[in-house]
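A lone chain, given as structure tokens: the form predicted on its own.
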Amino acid sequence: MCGIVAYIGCEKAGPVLFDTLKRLEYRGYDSAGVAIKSNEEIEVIKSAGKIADLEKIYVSLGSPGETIGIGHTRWATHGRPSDSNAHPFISGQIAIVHNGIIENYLDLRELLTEMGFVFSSETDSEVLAHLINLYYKEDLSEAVARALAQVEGSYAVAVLAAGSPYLVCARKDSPLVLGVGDGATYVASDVPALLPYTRNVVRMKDGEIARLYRDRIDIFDLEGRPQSHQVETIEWDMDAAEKGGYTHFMLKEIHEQPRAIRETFSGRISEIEGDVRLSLGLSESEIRSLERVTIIACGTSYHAGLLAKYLFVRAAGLPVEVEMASEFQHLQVRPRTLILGITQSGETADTLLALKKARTCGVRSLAITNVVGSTVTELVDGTIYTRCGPEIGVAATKTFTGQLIALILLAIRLGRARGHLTPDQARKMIVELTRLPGLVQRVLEKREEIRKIAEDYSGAECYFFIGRDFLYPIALEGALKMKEIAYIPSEGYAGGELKHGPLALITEETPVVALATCGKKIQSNIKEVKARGADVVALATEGDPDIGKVANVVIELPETRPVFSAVLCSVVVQLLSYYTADKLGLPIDKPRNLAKCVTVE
């Protein structure tokens, strides 16, 4: 969602702010702006549109400003995209940028209007600027704390005052990272923005306020009590967040999947013991006493959870419920349930809210995430990190397959602890898992074959993806990818459900991607759509003697266990969607209306 940056140091703030804002473009935005201290006043430049256009305005004005400033990319929630609704907002000597939603902004706006404050926008964020201005005397951090005490909702905020020698930041339910540099301090909503300047970061926690100087960071709670903080060194470098010669980040990240898969299981498996080493925060007796697993997630992570629904009951004898996090507030949590939250960023607002509710029910919880130190890790008993490195493209690719690997590892761990898997059964799964990076690489080598198919069907007005068993969630994921980046209406279905309504949509103009590596039953569904005139692109196991008789086009994939075949099919549907969008000339890394990290409900 919206991106926040800030800088205080020895260099001119403008170029640093624009550079860091550009590195947050993948989060999605429709307007941008900066506020820079200049001769004891605040210079604000903001507009709807692209950061590059805003930077041209800054240069045309003579690159004003000194060595302290804040910046923002806005993704509209309250108020349409416009110059007036763009951040930063000014009130007196105060400038603020804000990410999140202020739920009681209407009440606050009415109160502030009665006190004589004039609003220039339709946004909820502007009330923060006026509230802080109301309380600001000499201590900026105190004014911010008093203002935030009146706010209901979520926020990550950076505040600049014309007369203050320091910046102030605060967060609640929205991410904010502080960068510790040499004679400079940086702020960003996400780590990649900071990597050209420092790899030493402090991840702010909920309810904290930070006072930022060039040479130090002071952190307090909302009552003003000092808080300790830990400086984390980011192990991956800027090269990991650059395109590395690929046309788009998405293509680069698709090709990084063999490494991401290997990193996610590396050091966690033992072929000798036939077991998986994961620190879950649960005792062996607690694992054995579990009666069910409830998975909460959104979007692509939800599809990963659906695969676990098929896997956990077989590998660990545990029934699984998979719930959309946005709907979880309406459900009841039963005893002896393990709650598992899946979130690539660790900051997904709906998932965090659901986990907070789960924590009040007295059940144990885990998270699968790609971001060390993200908010989700504070809400659960244990965390399984995927080790995918930064993912910049909005459409999840390597983080999705990383989640699948983490779920497979968890299934083996639970199955062994519960006596549902023998060491030999687990060992066979582990051996096959170690083959998976090489199998994915073989799929990637088919990229030109997949490109040709994608281009042949790029004019389709609708797509269908069908699968059974482990491949049904992948059919859903394939449809989502085609919608996300190619803007083609697409449907994902369990093969057996076609005759219950969806067949009405099948025509000669509807290509159907059939995920056919998990048994022969899908072939009857292929015949159903072929009888309606549809072309079928089948993903099948190498050497399948029958699939070519019923499908128009066959993409052969290496033979492996069904659950691992789901990973291979995932790579194919990612490439199919990518090359379709590329043929159509679409903005693949930054699809319209979408953001990488959804940090508001």
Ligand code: F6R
Second form
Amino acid sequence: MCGIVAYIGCEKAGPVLFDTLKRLEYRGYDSAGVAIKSNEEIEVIKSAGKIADLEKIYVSLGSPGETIGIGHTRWATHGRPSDSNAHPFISGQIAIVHNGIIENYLDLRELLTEMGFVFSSETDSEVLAHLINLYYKEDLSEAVARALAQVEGSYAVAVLAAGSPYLVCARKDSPLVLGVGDGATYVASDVPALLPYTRNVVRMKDGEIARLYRDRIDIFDLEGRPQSHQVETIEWDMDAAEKGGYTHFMLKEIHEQPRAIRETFSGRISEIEGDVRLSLGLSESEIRSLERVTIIACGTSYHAGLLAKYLFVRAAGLPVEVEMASEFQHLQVRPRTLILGITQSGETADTLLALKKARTCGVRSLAITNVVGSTVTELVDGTIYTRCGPEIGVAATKTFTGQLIALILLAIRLGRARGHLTPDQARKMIVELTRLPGLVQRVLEKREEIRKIAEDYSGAECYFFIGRDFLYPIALEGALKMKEIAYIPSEGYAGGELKHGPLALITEETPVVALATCGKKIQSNIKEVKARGADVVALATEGDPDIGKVANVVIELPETRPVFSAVLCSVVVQLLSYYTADKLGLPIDKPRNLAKCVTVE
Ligand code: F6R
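Starting from the form predicted on its own, produce the coordinates for the form predicted together with the ligand.
Next comes the full complex, and the chain you just saw is listed first.
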């Protein structure tokens, strides 16, 4: 995944490009570059490494360039991180930046090489620069449209030509947002990059191409037909996109969970009716005739889906299959299945492709996502938005608990519509849901206790997380968090499964986090690992009389229904991995080799 930006206005382009690029660094950070118009020529500055280093080079060169430019921050897919593989790419009078994958680039490269174009990189993106150059006579947007017509794959692209009075950008299956400022127009892969400059944005749609002037935007389809567009005013304040006093975005986002949870259920629950208001794009009779739900997701979103496996069958009488999106292409969809895609970004390539396949099977589909207008919403019959605000830390935290809340709402909605839940049963769940933000706040207040435990075990060789029932998915999520930000090998297991092999790995060097707020059976698993020398950190319900006798350390959590205790345990495992990574001095918001949104298969 990469981030692209562009600017056309009255100020020097360089500082605006660097500032907006830094706000997109979470999308990729192995190399960066800018191309800025300068005396009817294009000045390109690019290098492997961080944007801040590139900015120093720019300043050392005397901050060249005028008021039009494009920029890029890269996460390598084709070609290793290097100066030559960094964007922008230049061909004649054209410079381009690209996010996405050109699938037929080898064919295009061969064709263009035969025509005499010389390639300077190993990337797929460079073919776009040469193709546009091939077609560019006077009208830049026409040349871009002709080039894109030859391209298979995904793109968000911004194009600058030395002789053109406007910039061009276009998108297909990669996000792109335009900013409408006062005498200036902006482009970025995501909204937070633009917030210091403007709150008025236009979300480009797939297959659109835009001409950007200082004072206006013209949007066309690839055949050149004018398209209308809506300017949306972003209501988040700047704080929502900045760190707000926390040392890392991840810690800030962990602390935003009470609000994110409340916002996700606000306006959607009715205690009086004992029901949930969610419009799903399905008729009530369609909901009643469903036989199963198949959930498609990746990573943390997949773990959220696993919670639904335990929940939907109880609340709505619906069995659930949870599939990793990347494996879904090998599977079949049966009739009367509801497909549910879960993706916080709404742009994960594996999930989008799986949903596209599901769409061809003639079944109904829903999505849960955090990003309004993201690509996933175009592929499904209905969308349930989590309302968590932008998540910048690469490790998903508030969007995960937001997904759990969306799934709980959906379970109640389906359960009521199918007559599986009575209004009274639904009401009890709703009442407990409204208590949840306060309970999460109480867990957050235990941060110092959790920090100390994390620090004590930060030298662990390997971590184990175990849980049963609703807490099994949270055990998997705890292990994923520990791996991705603290780089400690970690395993998540269903408590009962440990004795079928992994017990061989348990030693004094392998702390075991036991999620023990849901039933007593986990206590025998705790005894099994204690007998092999492991220290056990147990998450237990306040006042549990037995847990202290079996665990070394106990973190007490407020009492609630089992499915909600999964949310409380999630917050603890997030804090545990955060403080472990912090103690180890690791780059928490940008773990190595990872990116926030994976837009490649
Ligand atoms: C882990 C993490 C990833 C994502 C996965 C899917 O903290 O963030 O595992 O959950 O890449 O991303 P989305 O939800 O955007 O589809």
